[in-house]
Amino acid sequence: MDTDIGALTVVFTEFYYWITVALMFLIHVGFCMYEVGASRQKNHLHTLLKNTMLIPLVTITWFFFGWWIYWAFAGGPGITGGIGHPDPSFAEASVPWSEGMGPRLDDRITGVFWAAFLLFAWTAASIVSGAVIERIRKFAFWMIAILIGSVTWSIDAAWGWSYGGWMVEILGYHDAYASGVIHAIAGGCALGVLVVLGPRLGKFAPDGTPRDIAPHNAWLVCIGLFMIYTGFWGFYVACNVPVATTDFIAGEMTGVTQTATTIYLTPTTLGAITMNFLMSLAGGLMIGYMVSKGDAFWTYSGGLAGVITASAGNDLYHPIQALIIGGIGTAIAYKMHFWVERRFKVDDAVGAVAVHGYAGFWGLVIAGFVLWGHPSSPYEGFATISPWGQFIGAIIMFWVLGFIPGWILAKILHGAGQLRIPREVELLGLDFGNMREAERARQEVLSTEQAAL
């Protein structure tokens, strides 16, 4: 009977993660629709190809080294253990030439689990994509996508989103549904790139007043965000680990209970997170509508910000807490977006830094207060959840692994002349893709300017 239960668990787990991958693919569909809707018509093809081609690039690099980084660096390394801590066999099995990375019929789990994490990597890269539309070179973005999708995100997941991560053990870091390990790091990376990239032409008036560049197609923005909401169901489920427990009384099996744990192996249920997901979405939509005075773009974005804010603790929150926390995070994200835009002249085209970065950062901090003293792990000796542990974790996610690497790579690309599209091409549209068309566009702009003089 134990063998039958084990076989059932394996089949269930395989199908469980396979379904999450299919659902999470809708997140990427949503991002493509959302970004095209937010961009102007002259930039549509550039926007689509920029985002689409991160799929093969991040997939290949994730296979060759991103997956190994996740299993190799949970200990820092050297903070709580060396490479492969706490189980070196997982790291050894994750190098591309290992048997575990091949089509083994006796291993039904590795491939779908690898794919679920890959879709998380795509999501992190796509978050950056929206912020930088209409002025970044495709090559530059693809290098940034590889950086966050297969390097920095892999590191932060190893540190703070693993049952043996040093941040969990020492800081009591808790981030069940990735407020920090995907959203804060991606928002921080986007901000680092934007500081170097600069605003779109015409975004700011000569006196520095920001101009509103309205979405080209509000319907695409709406449908794209609803696709992201839908894909988020797969995202949430993939953040859990399905398990089967067998109950025995007086030596006899009384039944099998299918349940789940978080990525930290702490217990949760799909029922609980379903309620909290919907309540945090509702809080974000309501507050997004209120603070933006009915602006459709920020209402829909507010729903996403609400879910992201509450995600750190949505395995443990009461539904009413999820509702309130989602609303608070949305208000903070909205206010910070416009303050940063005015104060530092940062042009975040779709509010990605706010919706993902600021909401994720403050979601971690709020979780530290609401869940203060709760166990972060089932393992003895691990720190409990605390405000200071969550705040330090938020700094690491947003600034150390997000902003700084993004800023450094953007500076390198800028220095090499490979970061930003030429001014003449940006004026006429980035869909002038090849060099002949770009040069013709440049000459037309120069002729127009000379005639005006």
Given for the second form:
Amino acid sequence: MDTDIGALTVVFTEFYYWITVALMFLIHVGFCMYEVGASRQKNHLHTLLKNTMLIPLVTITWFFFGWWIYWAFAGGPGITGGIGHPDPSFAEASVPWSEGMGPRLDDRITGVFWAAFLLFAWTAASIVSGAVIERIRKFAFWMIAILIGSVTWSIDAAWGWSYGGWMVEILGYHDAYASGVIHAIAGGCALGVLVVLGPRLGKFAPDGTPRDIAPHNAWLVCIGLFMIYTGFWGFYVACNVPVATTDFIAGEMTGVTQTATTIYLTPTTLGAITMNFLMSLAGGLMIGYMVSKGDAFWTYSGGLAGVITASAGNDLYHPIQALIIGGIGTAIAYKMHFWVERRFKVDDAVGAVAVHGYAGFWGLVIAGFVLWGHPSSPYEGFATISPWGQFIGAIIMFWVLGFIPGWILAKILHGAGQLRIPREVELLGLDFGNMREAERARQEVLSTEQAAL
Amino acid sequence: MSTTPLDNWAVDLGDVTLIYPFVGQEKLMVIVAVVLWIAWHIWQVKFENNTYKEDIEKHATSENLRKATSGEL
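Having looked at the form predicted alone, could you now put up the form predicted in complex with its partner chain?
Below is the whole assembly, all chains and molecules, this chain first.
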């Protein structure tokens, strides 16, 4: 801040991340709209609050330990380095009692960077929320939200979504806009929970044939998904470092120039990711419309699946590649959703495992082939991008950090009788008591008004 | 006297770092916040379980269940 250009760079970066945070709020507006739209009328308030309250709970736990995990676990620990690898000062500054966590005039970036990461954490938790509607207890979901939002996503980001992550160094893992580190892990976690939670009553016929529990308001669902697209702009932009010199990157690059970079500090441009976001969205929408034969919900979901599939490499793809990859991922996600539903009797109420989990998983794998040999990092000694590195990375995201922790926590909650709502409440509807109280109050007011005539 | 590290702005701004109140009490603040967080969950799980119990006692009559499952409610 001691030169005009230095001050401008800092203030621009601060404002840049702040804008992304404001935009990413729209992801949550969208998730709430589409979950409520997908639920039946008797479960609206519960569905809305279940999602909304993950916001404060993930926020405070992100402050307590999620942020620290990100800075502490990049090396494993014990794989490429100990706690705080490669620069322990970041981890030390990220414990909740650190002076680095409070307002200070010599650091304008930590707060907005913390918030951008937190909004990713909300997104990961919110993805799980949609899959489990209409039968999970709030307490259970909020425990799961804290697990994925403030623990497992933070670990995966440290491992595979940081400039010093061991997965980047050893596997050449590349996931610039979070196909795996947000979407595959959240889809995997949702699947792990769903396996224990079980389907909604009536979802499957006695012979195992799945029944359609249609959204009560398809319009609200689709506009919710449109809102998520909008918030996704903030998500994409937040994945970049807006301005970096080669001195700041301090890698193998030379030259007196500046660039935007990915989280790995590899150069890209906002222009590149903007074109690729739109082209992968287009590919997803077109194929979503085609494979679902014009179903509105799956067309919109297809748009999202398209972006998610291409996200791993959207810093580098040609727009035509982003278009095709988005389309391929959407077709895979759609087909896998219905296959898993029929084969394993998994009731994923909003297709979250498919749109986020399967699309994210295959997006990572595809990136391994399309970006084969590209340097994953500006630093010497890091592996290049490869199909095997991406495949192992996809397994780690979906299964190791997604499915397994979700399944274990769901089992614990189930064992304690705290996972699923009572059968009678599920039949009556989670809002039954509230609706009765509201009706009783309405009748009282009407009676009073009639008496006043 | 100030709760913050500053009691006037007659300073070289380049030297100013922390600006929040009660610097040095961060660990205590974290302990208070963690206790509040855990207490909230304990209250919430009890509240939620009681709500289900009350809903079942008050509303889960065979008539209501029949109406709910036949689409009359």
